[in-house]
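Let's start with one chain on its own, the form predicted on its own, as C-alpha cells.
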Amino acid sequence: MNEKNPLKETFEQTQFQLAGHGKRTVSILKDVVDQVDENIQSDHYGAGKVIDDFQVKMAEFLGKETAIFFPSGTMAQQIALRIWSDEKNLKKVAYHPLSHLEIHEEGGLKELHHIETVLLADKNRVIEFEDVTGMNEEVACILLELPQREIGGQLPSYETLEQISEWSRDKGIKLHLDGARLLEVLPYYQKSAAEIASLFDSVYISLYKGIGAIAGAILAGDEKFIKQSKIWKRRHGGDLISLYPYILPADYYFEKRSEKMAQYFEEAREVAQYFNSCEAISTLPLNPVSNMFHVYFSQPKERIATLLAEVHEESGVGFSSYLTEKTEESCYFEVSLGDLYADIPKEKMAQAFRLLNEKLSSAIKP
C-alpha cells in the first residue's frame, strides 16, 4: 500500500506550477505526429532519411564532423569513454565525484567496460584547471559536465575550460563533454554550441532534459569516433528497428525551445531572487548560471514539506512535489525553468512568495 505523500499530492492539484514544460503524457509525442506526414518512411535499424537527417543537424549545430542518435545518453556516453580508452589502451578516465556515470549509473562503466575511475576535485565545487593539471594518474580521457548538476548547476568559467582543453591535447589526453544540459549554458557563456564543443573530442546533449522532447542523446565526434560509435551501440542493442518516435518529437522541441534558452535563464535568476528574499532559504548558486539551480532550507524535511503542501493549496502555485534531505536540519529541492513559469501571472507569483516567507517567519520564531 503505497504511502501519501502531501507535498507531491498538492503539487500537482496546483494551477501553475513554478519549473519545467509541463507533465510529460503521451500528448508529448501527439503533438509531434499530428503535425507529421503520415507517408514519412521510418528509420531501420539506424538508417534511412529520417534519422540520417537528423544527425547532420545535431552535427552542425554542435560543429562537428558527424553525429549518432542514442535511446540514451547513459549508453552513449559509457560508448565514448571506452572508445577513448582502447584508443590509447589505457582503461582510466577522469571525472567530477558526482559526475552521472559515477551516482546514477549502478558502475556501469566499470563492470561492462572495466574502466577505472579518477575522481576530480571536491564534490561540493566544479573542476578546476588545478584539479586537472595535479592528476597523479595517467588518464585516457577526461569527462567535464557542463553545467554540474548534482551541485546546483554550477559552472567553471570559459577561460578555464581552454586551459583544460589546451593542456589535455598537448598531453595527448581526450576530452569528453557531458553536455545533458549543453543548450542551457549558452546564453551564460555567451558563445554557440559549436564554440564550446570545438573545446571537446566528443560531446553528448540530451534531447528531454531541456527541450522537453520523449527520449534520445546526440553523440557528436570527428568521422573515426562516431564510426567506432556506431559498432558500439550495435553491440550495446541500441539499434532498436526503429526510433522515429524518439527522433521526430526531439526535432520539434529542439526547434521549439532551443532558442528560448536565454528567457528560462533571465526567468531562473529572477525565481532566485524571489527565494533568496525568504527566511532561512539560499539558492545554490546563488546566481544562477542556467535555468537550473538547487532551492535550500535550513529546516529540517519534514516541517518545509507540511509547509510547502500549505502554501500549494493556499496560493495555488507548485513550488516542488519533493525534498531531498541534505542534513537532519536542512533540505533542498532543484529548479529548472521552462515554459510553465511564463504562464504564472505576476502578482501570483508574488503572493506565493510572500505567502511563503511569511509561513517560513513563523516556523523559525523561537
Contents of the next structure:
There are 2 protein chains.
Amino acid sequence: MNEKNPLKETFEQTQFQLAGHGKRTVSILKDVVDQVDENIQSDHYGAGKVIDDFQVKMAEFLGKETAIFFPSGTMAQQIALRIWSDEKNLKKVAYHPLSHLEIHEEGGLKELHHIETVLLADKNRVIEFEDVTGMNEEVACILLELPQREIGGQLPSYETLEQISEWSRDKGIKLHLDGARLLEVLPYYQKSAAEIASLFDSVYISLYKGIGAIAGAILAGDEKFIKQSKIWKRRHGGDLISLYPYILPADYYFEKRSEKMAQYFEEAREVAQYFNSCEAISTLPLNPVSNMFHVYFSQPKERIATLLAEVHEESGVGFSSYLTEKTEESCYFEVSLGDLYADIPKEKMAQAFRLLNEKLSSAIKP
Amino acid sequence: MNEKNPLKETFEQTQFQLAGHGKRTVSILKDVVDQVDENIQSDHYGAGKVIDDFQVKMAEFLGKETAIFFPSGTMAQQIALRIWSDEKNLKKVAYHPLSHLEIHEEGGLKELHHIETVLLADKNRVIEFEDVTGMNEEVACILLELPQREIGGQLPSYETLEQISEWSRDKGIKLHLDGARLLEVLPYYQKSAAEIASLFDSVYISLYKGIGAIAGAILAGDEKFIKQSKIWKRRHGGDLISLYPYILPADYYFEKRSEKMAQYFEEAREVAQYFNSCEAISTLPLNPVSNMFHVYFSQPKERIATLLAEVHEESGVGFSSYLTEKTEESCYFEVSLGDLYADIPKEKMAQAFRLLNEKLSSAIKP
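Let me have the form predicted together with a further copy of the same chain next, following on from the form predicted on its own.
Shown next: the complete complex, the earlier chain at its head.
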C-alpha cells in the first residue's frame, strides 16, 4: 500500500519538531474531556448552553453582534458569500487566485451556490487597493484572506485594509474576512481581533490552526446575517444534533493559546532567520508577519528530501514530514510555529541548522 | 427567557424514563474516550486508520462495496440524490411527503442542488408499489425511508420492497434507502442489514438514533458512487480535518447496541400495549414494527400536558418531555425504546400506567 517515505518516517522519529503543537492524537480530545463536567448537556441542533456561551464569547472577541459555530470553514465561508450574493441579487464575488475556496473546496462555491468568481491580483502577491479599485466587474462581496496562506502567509498593510474597507462600503460591496489565521496576525498589526473585524461585514475564524483545537469554525456578523447563516447551515447538513465534541476543545484551546500568538510570531521570525542563513534556502516571506512562512529550496525535491531525512536522523530535530515540488529545480514546505518550538534546546536548534547548512553547501558545490 | 414548562420540568425529575438511552451529556463522549488509546492518530481529511477501519466495517455490515462517514445524514442523503440525478442528467427524485429532506432540511435539496421532488403516496401512509408504478413523471431516483418516522415508524411489507426494487432496476431508476433507523427494523423484517441494503443502490444509516452515538452517518454504495460522494462531501464542507470525535463513539455504541434492536422492538410492543389499554390513547402504529411509535391522545394538548406532569410527579416514571399538537382536540409524542426501559421495575411501570389511565378516565368523564 504505502510507498516507503524516508522523509516522513525520519521526521516522525525525531525527538523535537520545529512547527506545530504536536501530534493530532486522541489525547487532544481526552485532555479536554478529562477536565469538564461529564454532566454538561449536549447542545441540540444549534441550541443549548454549551454552544450559546461559546458563540457569545466569540462574538464579543470579534466585536460583532452575534456569531455561529460551524463544523468547517469551508461551509461557513461559502454560506457567507451566498448570503451577500443573494442580498445584492448578484452571484459574483472577488477573491485571491489562491483562496481556499478556489483551490481546496472542489469548486463548492460554484457547484453548490452557482456563484461566479473574480480573481484579484497576481497569485504570487497579496491583494492591494489598486486591485480592488481596478476591478472591471461588479461583485456582491470581496473576500480577503489574512494572512494569504498559499504564499507563505503574507499581509497587506493595515492602511490598505482600511482603504479597501472604506471603498467597499462606499460602493455597497460587502467585505468578508477569511480569518482562518486571524489571531496569528494580531501581533504584527498590533490590533485587536475586533479592530480588524470592524473593517469587515462578516468574519470567519478557524479553531484548529494557531489555536490547535480539533475542528470547527466561527462565523460572525450582524443578527440578520447570522440568522440567515443558520438556515444555510441546516441546508448544508452542518446543523448537527451535537457539536460539543468540537466546541469544548475549541473553547479549551482558545483559552490556552489565544494569548500566545505574539510568542509564536517572534519564534517564526527567529526560525526564518535560521533558515535564511543557510545555503540555497529562502523563506517566504523573508520576514514573517505571523507564526507561519514557507521554506524554499533552490534544489530538486528528491535531493532535499534525502538531505532533510539525514538531518532528522543525525540531529533529532524534525524540520518537515513532506516537501512540495515547486519546479523541477525547487521545492518547499510550510512552517507554522506552535507550542513545540519552545521545547527545543537552543544549542540543539543551532546544531541542527549547522548540519542542514553543511549538507546543503556540499550538495550545491560537489 | 424560558417560559415555565411543567411537562418538561417534571419529566426531567423522574427517576425512570420510558424511552431512549438516557441524557445526551458529555458522559456519552467521556465513556468512549476513557477506554480508547489516547495515542490513536486523528483521521486527516477523510483518510487514516480510524476512519478507514470504521468505513470498511460499515460497508461489510451493509453488504456494499464501500462506505463513507459523514457528519450528518442531511449531507449524506442530499449528496446521494445529487449523484444519481447527475448520472441520469435528470434533476428529479421521488420520496414520501414527510421525508426528512422535505420537511427538516430547510429545502437544502432544492436550494443547493436544484433537484425537484415528486411526493409519493398520501402523507398518512407508507409508499406502496402502486404509488411507484403510478408515478406520472420520470425521476432519477426513488428514496424510501424505513421506517417512515413521521407516521410513527411504519413499514411496507418486505415483498413491497422487493417489488419496488425490481421495478426500479428495470426502469433504470436508482433506489436509495433512508435507513436512519435501518437497524431498528431488522427484527421485524427478520433480515440482515445487507439483505435489505441489497435491494437498494445506495444506503444511509444514522449513528445516533437506535445506536445512540453522538452524531454522524454512513453512506454506502459502489466504488464509483462513493468516490463521487467524497468530492461532494468536500464541497458541502463536511470533509473535516478530524471526524474521530464522532467516529470513535459511533463504533463504540454500534458494538454496544446493534445487537439489542430485537429487545427494543419487543419492549416497544409491550409499551404500546400499555398505552393502548388506556382511555383516549392509541398508538401509531397500533402494533409497532420497530423500537418506535407515536402516542396519540384524543384530548387537547394543554389538558394532556397537565395530566402527564401529574403522572410524572406521582409515579416517578417519565413518559415524555413534550407534546405536539395534532388538532385542537388531539396531540401526540414520539417514543423510541432504548436502554432505559429495562431499568424500570415492572410494578412501577404498571402503576404509572394505572395512574395515567385513571387520570385520563376522569378527564374525559367529568
